[in-house]
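Next up: just one chain, as structure tokens, the form predicted alone.
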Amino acid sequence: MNLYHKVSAQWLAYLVFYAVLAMVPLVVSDNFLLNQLSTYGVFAMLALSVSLCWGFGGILNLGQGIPFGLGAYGMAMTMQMQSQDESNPMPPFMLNNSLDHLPLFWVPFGNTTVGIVLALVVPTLFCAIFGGLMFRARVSGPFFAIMTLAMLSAWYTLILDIQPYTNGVNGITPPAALKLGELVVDPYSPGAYWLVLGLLIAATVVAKLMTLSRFGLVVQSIRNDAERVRFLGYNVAGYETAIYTVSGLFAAVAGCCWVILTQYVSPAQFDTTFSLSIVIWAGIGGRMSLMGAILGAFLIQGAQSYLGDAFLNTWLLILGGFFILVVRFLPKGLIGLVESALGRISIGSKKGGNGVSAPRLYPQPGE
């Protein structure tokens, strides 16, 4: 059996990978680099969410920026309200836009706990409602992808249009770091790095357990042949909505982490290019592998940080060309190279003295 498909080997790979990442703050003393690596962790969480939805669920979502952006705005509003007091509850940009009182939907964010909960619940609830409506109407494949793209554009326009409440294109810039009780989360500290890493590990474990469960088996069966699964009596729309909603929750968590690290959010989080980039990270790394998607995000964002300035706008063309090459020649992404290499090792170890490979007694499972 190919070692790549052994569940115990997969868990071991995750353990080693995250153990190495956990030790990074012990050897990296540059706070700016540590913050940059933390943002890579946020992007990895986004790629993970797309891998779960697209790779395992077969649902191509071109609007993953929606839950990410909603979560980011929720966290930004919470952090902004932490800097206000009872005598001056209104953020400065609202005064500049001629508002004379704090909008009602901003009021709950004055409580940090409630604000964080809303930052996670609102985008998750949106995904549950939007996904439920689409999947019950049997909207799937490229049609669902187009609908998510259209909804993404609608949210982008909405955020821009309600400038007095969101500060429009300028976005929200909380003046201070997130405070959790007496603890201040310094975005350039090892604590912030470990916070993001811990959430990424939690999301990975939950996603992996889902894919290995009976629920995950049904979801992957729907990806392969939804009609056959429907004929077997399963509620296909319910399963599709569930996996789409969980994916949205992970994106919302990533959005909250993004604001903690950057102390900024703007309509750019709802930009079409950003959501398409998330799909590219997962596709290049390997959309049908959680680890592949995570590595793809680290690889592409790392390359963009160090090569993007050199190539400027040409970088998007290079990235798009690389994506096309990977899709054409490596349909399983870069992680497929690892699968092939481990497969050759397994075949070589099973050969007898006459050079004949041992017969396969059972089909090889996918990750």
Contents of the next structure:
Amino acid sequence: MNLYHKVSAQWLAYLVFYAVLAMVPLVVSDNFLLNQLSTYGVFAMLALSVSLCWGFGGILNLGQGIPFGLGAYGMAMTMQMQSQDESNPMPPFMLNNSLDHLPLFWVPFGNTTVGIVLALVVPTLFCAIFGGLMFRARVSGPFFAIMTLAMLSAWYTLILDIQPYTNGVNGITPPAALKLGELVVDPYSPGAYWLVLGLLIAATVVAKLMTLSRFGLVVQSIRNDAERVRFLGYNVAGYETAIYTVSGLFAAVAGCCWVILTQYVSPAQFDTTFSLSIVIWAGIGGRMSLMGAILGAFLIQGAQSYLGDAFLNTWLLILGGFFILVVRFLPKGLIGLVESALGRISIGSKKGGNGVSAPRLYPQPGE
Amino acid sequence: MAVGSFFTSFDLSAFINALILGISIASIWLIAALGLTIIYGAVGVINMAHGEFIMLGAYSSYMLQSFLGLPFLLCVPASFLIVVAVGLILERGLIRYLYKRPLDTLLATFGVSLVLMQGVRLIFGSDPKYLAVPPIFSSNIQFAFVNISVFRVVVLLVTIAVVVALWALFYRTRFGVQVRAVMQDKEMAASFGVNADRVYMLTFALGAGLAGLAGSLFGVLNIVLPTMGAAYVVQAFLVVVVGGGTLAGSVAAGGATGELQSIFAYFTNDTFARFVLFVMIVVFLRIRPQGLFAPSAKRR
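Having seen the form predicted alone, could you give me the form predicted together with its partner chain?
What follows is the entire complex, opening with the chain shown before.
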């Protein structure tokens, strides 16, 4: 049996991977590097969410920027409102856009708890409604991908258009770090890194348990043949909506983390290029594997940061070309190589005989 | 704010102007979508590089005009041919291996679009280029109280001509019969001696060429930039999705969406109108997921 498909070996791989990541702040003392690594964690969470709905559910989602961006805006609004008080109730950009009172939909964000809850609930609700509408109409495959793209573009134009409320193209720049009660989440601290990592681990565990559950099995069979699952009496639209919504919730969490780390949000988060690059991370890493997608995000973003400077002009060219090659020759992504390599090793060996050697064979992100 | 100004001042002549502008918008969206319609309808490929084909068409015209001094009216068909060649190379080198995986064609062509966009940026730089047109095209015509630029009329006429030509190609020629046969059932058509592989190749190239033609026109309407394709591709996709992937569907969908965009824009503004339109399309697809005129053929 191929070690790659052995669930206990997979858990062990996750354990080793995250144990290594958790120890990074003990080694790295450069706070800017730590902040950068934390943002990679956010991107990994996005890749995970896309892997969940695309790799496992077969729903190609080119609009993952919508829940991400909505979550990010919610968090940015919450953090912005933390800097406002009785004497100065409105963010400065509203005054510049000559608003005379705080818009109604900004008011709930004055309370931090309510704000964070809204930042998570609104995008999730959006996914549930949009997904429900589309999947019940049996819009699927490429058509759904196009519709998510259109929806993304719609949000982008809307956020740009209502400049007095969102500061248009400039975006929102909360002046101070997030305060949770007495605790200040300094984006350049190991604390923020561990917060993001903790959420990433939680998301991974939830996603992994979901794919292993009965629910996950049904979702994967919908990917393989939706029509047959429908004939067996399952509510296909319900399952599709559920997996799409969960993936949206993960993206919303990622959006919140992103604003905590960067203290900035702009319509660029709704840009089609950004959403498509999430798909690229998952595609190159391996969409059928949660770990593959996560590693893909680390790999591509790391390469972009470090090779990007050297190949500033040709980076997109290289990325595009590489992506074409992966789609053409490696539909399972780079992790597919690991799968076939392990398959070769495991032939003839006894079940679980070399379980310990598994993690070594997984590529580790270059830190 | 956008919604607040609803129905505040209704001016009939301005409204009629908006309706006529809507026809112009419709023709622009339609000509952008025609190539995509053919490629999706006949070949079943979601071509994310369509916007970059449009961009290539515009740059082809720019190159021919500024380096060879070709008059604009010759640049348009020349751009068509250049992008046909690009489409042929792409189809032979990449797309034909992916016909059995429609979602992967979407991803691969997205990779292609990145490469094309960055390649053009490396060669020509990110600064905007301009296409020169004969002076008569850059004037406006006044008809009663309606005022519209001549070039928009030209685009409308070209769109009509292309639609008629495509209709003739698909319904009045031997090649058209073959395309429609392959669309309905590839295996059955192949067993009757139609070379499906060749039909796919030619249709893909034709669709790409139409994008090039559209691009050389858009280069005049707007500035020529490496990123210009992205502005058209979402609208083009929506026209195809709403139309259901057929020629007639795209004509109807292009007309309806362009006209609605112009009417909403008259009451609010351009960006908000687009938001309303996109939301309406989502609701429309809930009611009619197969689009306006869906082919009765089997779905791939």
